[in-house]
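Single chain ahead, written as structure tokens, the form predicted alone.
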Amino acid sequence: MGIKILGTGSFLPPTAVTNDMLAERIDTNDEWIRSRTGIGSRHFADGETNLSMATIAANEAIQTAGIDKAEIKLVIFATLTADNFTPSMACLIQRDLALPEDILAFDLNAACSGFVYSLITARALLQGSGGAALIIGAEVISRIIDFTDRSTCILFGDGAGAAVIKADETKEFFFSTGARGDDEALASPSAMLNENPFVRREAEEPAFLKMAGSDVFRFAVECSAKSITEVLNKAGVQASEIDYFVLHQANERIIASAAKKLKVPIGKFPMNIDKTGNTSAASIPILLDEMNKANKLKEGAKVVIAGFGGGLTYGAIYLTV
């Protein structure tokens, strides 16, 4: 039992910062970055919340599907950087959206991997169902970002992407997925501080993401082809009959390295991270709708999205159109 990919949407805040911005505050300068990583500038939310960017990319992936709200029976919102920690965002959007009460709606973290999470949860809760399931990545990373780390500020971006799915028996669907537990290699602590008066505290970190980032190089690179090649293997095809490859827009430079292991042409990469940044678990989805926009998404394309970030997590879906 395959997917179809009925609509996508997606939002970028319109306030645009770029390499020669972020220079002005921190010792970099644009080539150095775009060396390094591909990126040219990234959007910053600016009074946009997660649950505010969502709603506009999830809607306009409604309409786009063309479907009733009422056949919606499956909200799955992929983020690390919630508004809250309770109520869910995917319960949010039920109600910003006026979706039916006979739902099921919750919140997946699986940081950059999160949208192929879930996509495959989604796969999953689908059959049999008749209905259909939006599919959210949402982040607004800047209010984890240690703006003096340069390592870590001039990485990344916020936005939101979507996508309305429903199950389809004449569709492929083969995914790979894998966990490598690590909180060193890219973690952010919690943000929730322990005003607990009977206990004692200890002195709490600001709850910035860090990042090691040549040892998450070399796992993304690792682990993007690794899956890829399991998820085709699984599928009986040849990287060579991919029409895309949709990756995490995370580095530039990762993307080629898989491409380079592959064996398959840049060109059948996709690329959106010069201006968007690393937007986490919405990148993939916003990556879909611009696809999807200048109609490259076509009835029986071969497709592979591959997602890798922190957690550690990993994982390659192969789907036809």
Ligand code: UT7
Contents of the next structure:
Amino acid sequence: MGIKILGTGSFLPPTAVTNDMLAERIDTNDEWIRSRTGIGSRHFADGETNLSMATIAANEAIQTAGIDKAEIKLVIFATLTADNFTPSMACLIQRDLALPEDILAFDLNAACSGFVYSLITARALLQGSGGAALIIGAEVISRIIDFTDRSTCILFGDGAGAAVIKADETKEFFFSTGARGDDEALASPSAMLNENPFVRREAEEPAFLKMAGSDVFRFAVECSAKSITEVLNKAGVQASEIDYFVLHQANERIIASAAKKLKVPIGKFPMNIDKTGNTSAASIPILLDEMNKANKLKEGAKVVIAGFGGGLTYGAIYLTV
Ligand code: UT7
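Please supply the coordinates for the form predicted together with this ligand, as a counterpart to the form predicted alone shown previously.
Zooming out: every chain and molecule, the one shown earlier first.
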């Protein structure tokens, strides 16, 4: 049982920040950022919220899917920068898009693997149902960036992407996932402090994302290639048969290393990191939407989707479009 991607949508906030603009404020330069990451600029929310960006992306996905909203029975919202803990972002999407109430709606946090984990979860929940699912990846990651840390603040950007899918037994779908609990390599501290009057007040730490860049780099190269190889073995498909490898846009060099390990030409790895930076859970659905608009998601195309990031988490999906 596979999935059919009925529609896609995305949104990038209009405020674009180039490497040169960053270099005016921190000790970095365009040449270093481009050569180490492939990033030229990124977008930062300026008044937009996670919900407002996701709503635009989700509306577009529903419109391009051409379905009645009443068909949507599942909303999964992948994010690590939700506007609130509760109500969940998925519930607010149900309200703001006037989706039916007989729905299962929840948020999923698997950091940059969030969209991959969500697609796998949605496909399982849709089995045997005629309903559609709305899958969203959206981040305002600029909220948790430490702009005094030049090795992380140059990497990330904000945005949202969405897809509407249905179960389809004529399509193929295999997956391979992993989780390696680790709060040293990449962590964003809790925003919740234990502040009740009966306990000692905890020291407040700024709630910024912290990352051991080279550890995460090695993990990403290892686990993207590993999970892609595993999923292709499960599917009985050669890497050379794949039309597109849609990888989380974290760093052009990570993608190039995965391509090299898999012995696949880099041209089969679409990229938009140059203008988006790393948008965490939003990066894969934003890229899928760009590919859809460029008419690349043709019926029967063989596609691998792979994510990796905080948790640590990773996962790859092989599917036919
Ligand atoms: O979404 C998943 C999560 N994140 C990732 O996938 C990120 C994975 N990691 C990376 O992409 C890379 O490790 C980074 C881009 C973060 C860093 O690249 P790197 O090649 O691993 O650089 P490095 O951290 O080893 O630093 C090399 C040098 C250092 O200087 P020294 O000690 O050699 O003199 C840094 O201080 O580059 C310096 N450096 C910078 N220089 C200019 C670090 N950041 C900057 C900067 N501008 N922004």
